[in-house]
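Only one chain is included here, represented as structure tokens and corresponding to the form predicted alone.
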Amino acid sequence: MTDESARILVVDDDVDICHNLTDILSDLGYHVDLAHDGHSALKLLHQSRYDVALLDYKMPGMDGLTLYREIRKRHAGTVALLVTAYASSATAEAALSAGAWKVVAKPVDFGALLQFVEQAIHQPLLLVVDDDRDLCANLWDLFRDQGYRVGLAHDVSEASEQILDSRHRIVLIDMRIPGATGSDVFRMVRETDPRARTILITGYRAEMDPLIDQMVAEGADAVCYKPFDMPQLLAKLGELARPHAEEAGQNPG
């Protein structure tokens, strides 16, 4: 099933090969736009947020696999797969390791690149928001391999723009973030998608655990404590990302 809200960047130096990814993908109701090198793609990342990034390897100018390191920074949700007339196993070895999720050789399989497409939309979105970024890291790369796409939010700034600007499934928000609260936050998640589910994470048990009684009385799913017993917080985002998945048809993992 098409979400035609998704929205995909399509980066390729062969104006054919876009024409035709944009036709196919138009006709199948999502909103694509597209550049022919990276400096353009990262021009429109400035103005919009995507959901699939489908990037040519070689560009003069700016490799695919920098290009997405940069849309990484920026927009860590958004979906790679790298398509390539270059493919190896060095240079999978390379996009995966940069979180790359599929490297798609050329000539291009239009049928598999569509279901790839297709599953990664689907993908159960998370947001992290914890000004640990260390932490970030760590938590991008483990949700990442359990087949989750992660947002990641630094301070209430960054965190509302991205709620506001897509629906997640699970939000994960820190008691403790620069310019706000936990609860602020919360409370933002609450008012902008109230379908989103949200886990409460601190490592300050005892000083947050009257707020969070208060929030979790509100409505807050679940509370994880740091350092995080990573098998149960794991499974929690299985639980609260199974309705919708279902609702999908689709598995979290």
Given for the second form:
Amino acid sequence: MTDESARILVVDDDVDICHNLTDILSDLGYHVDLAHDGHSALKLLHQSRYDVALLDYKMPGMDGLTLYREIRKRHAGTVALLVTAYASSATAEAALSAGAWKVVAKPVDFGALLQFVEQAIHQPLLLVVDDDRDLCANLWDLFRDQGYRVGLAHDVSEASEQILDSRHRIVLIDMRIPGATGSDVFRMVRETDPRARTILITGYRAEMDPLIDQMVAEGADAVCYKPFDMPQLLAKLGELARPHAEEAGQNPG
Amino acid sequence: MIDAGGLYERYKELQSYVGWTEEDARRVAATATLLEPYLYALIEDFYAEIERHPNARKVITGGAEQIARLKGTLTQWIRDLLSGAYDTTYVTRRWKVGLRHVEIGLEQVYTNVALSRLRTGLVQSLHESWRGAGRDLKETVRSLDKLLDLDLAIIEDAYQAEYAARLQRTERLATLGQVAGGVAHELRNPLNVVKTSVYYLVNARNPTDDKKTEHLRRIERNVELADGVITALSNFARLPLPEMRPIDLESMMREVLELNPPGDRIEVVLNSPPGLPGGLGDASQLRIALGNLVRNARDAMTQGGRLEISLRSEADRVVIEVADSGTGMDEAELVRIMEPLYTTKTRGLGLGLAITRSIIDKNQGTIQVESQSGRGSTFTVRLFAAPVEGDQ
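Target state, the form predicted together with the partner chain; input state, the form predicted alone:
Next comes the full complex, and the chain you just saw is listed first.
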């Protein structure tokens, strides 16, 4: 599990806090990168994708919320915790509207913070591959609200990058995306990450798209027709997101 | 609905074509009693032959009972043929034979050969029973031939008309199915966004006010997208007749580029030679047609590229060439690219180029496309040049 250990990004202009957090988290087995300002954090994002980002709200230059917006644009699947000494309800609301998961007040209660980190990492990671940005934004809101981490890919190159980078519990694939067909992405998932479950998204009905039947025969777990039946889709996600029986058996605890 | 009067007029026209006269009618009518004893054998032979041809036999689905009935019909058909009265009722009955053949799926070739066989039988019987002068027999056979040819012409005419009408109905249904599929897909995308946003607004645990506003705006935007799909479809369905006027092509192209900006990553070049004559057409329609070409060029160059628009004059035409350095198309795509509802993009109805072609057609112009996969595409539009002032 070494190359699959969770990656955490810590950004705080207070060097001491930063190092302390890094020490504690590294000691728990996480891979931790740190930065003291927004711009150097963005540089780290070029090389790495993070499961969790611990961001100080008030930093010189780029503030924590602006930094999170940048992170989300690149890696929507990163869960952000903003740490602030001035937790007014307005700043907290702005952070939550932007998609941050928690706003944590300083001084930080390390016990609580570590619990949040642990929880965030255990949220199942989904990937949505669809070029409709409005739909992606909606699914992000809806799936986050249900406690999933949600990565987004709008074309085939974004999709392949993330499929190679991260292990996903479920990948949702639109049948029509720029640069490829849904079946290309589906096969990429099957080859790279065979344990990931797959849900196909389509605006056509099965009788109009023979590819769908073929992919179901090849092992796609579900087909979801537009417009979505949300309760049904969420129930399906819940069912597929449960760890596989054999996986749980191999890695007890 | 059969227009019996119109049919009869047509029949009379065909009669005069083959030189049919009252004398012909009289001669044929005179054979009725001579041929009556042979009818049974002729009809038995007719159906025996059908039995040997599966493609003809398959349309008879009612077994022995139906064959007995058909034999009765054929007997009556020959008696009518030899009656000497070729009026509206007669012609209408012949016409209905052609309709019926389309209904039951009997190919016209079988009517042609079956009638030929019957004709041989009738002529042979006539030879056997003839007691008059050989010269009169020859004339009578000639009259019978004319009559059979006329019968065949009317039956075939009915067959073709009915067949074409049915084909058109089938094609219309197929197109409708295709349109429905395309529209369904294009409408389901915005509907899906609206539906998921509504679900969020109703069910999210702690949505902030900003979040609620964001989802309402998204709903509004996607309702407009759905409306745009319907607008595009109705624009395609009813394109008004163009108002043909002289157009300054260069300024029209500049407007088109302004309305459909290709974006920062695309270098745009507009070549317009001095003294270029104006084009003739409906500027408001042509702006749509050329706008589609510019937008397609842009969509083919997502990684940037060069859009070159060249205007030139060619005999009595003006030429607008729109060339991009984008993805291009392969042979298979090129053949279908102007079909309605065909698209190589992931979003869109696939009506853009079909609308463009239909506009250019109505403006008496032509459009051609050349393309190379990976190299880019060039669309060439030719319009009539506007007459120079004082020329007429």
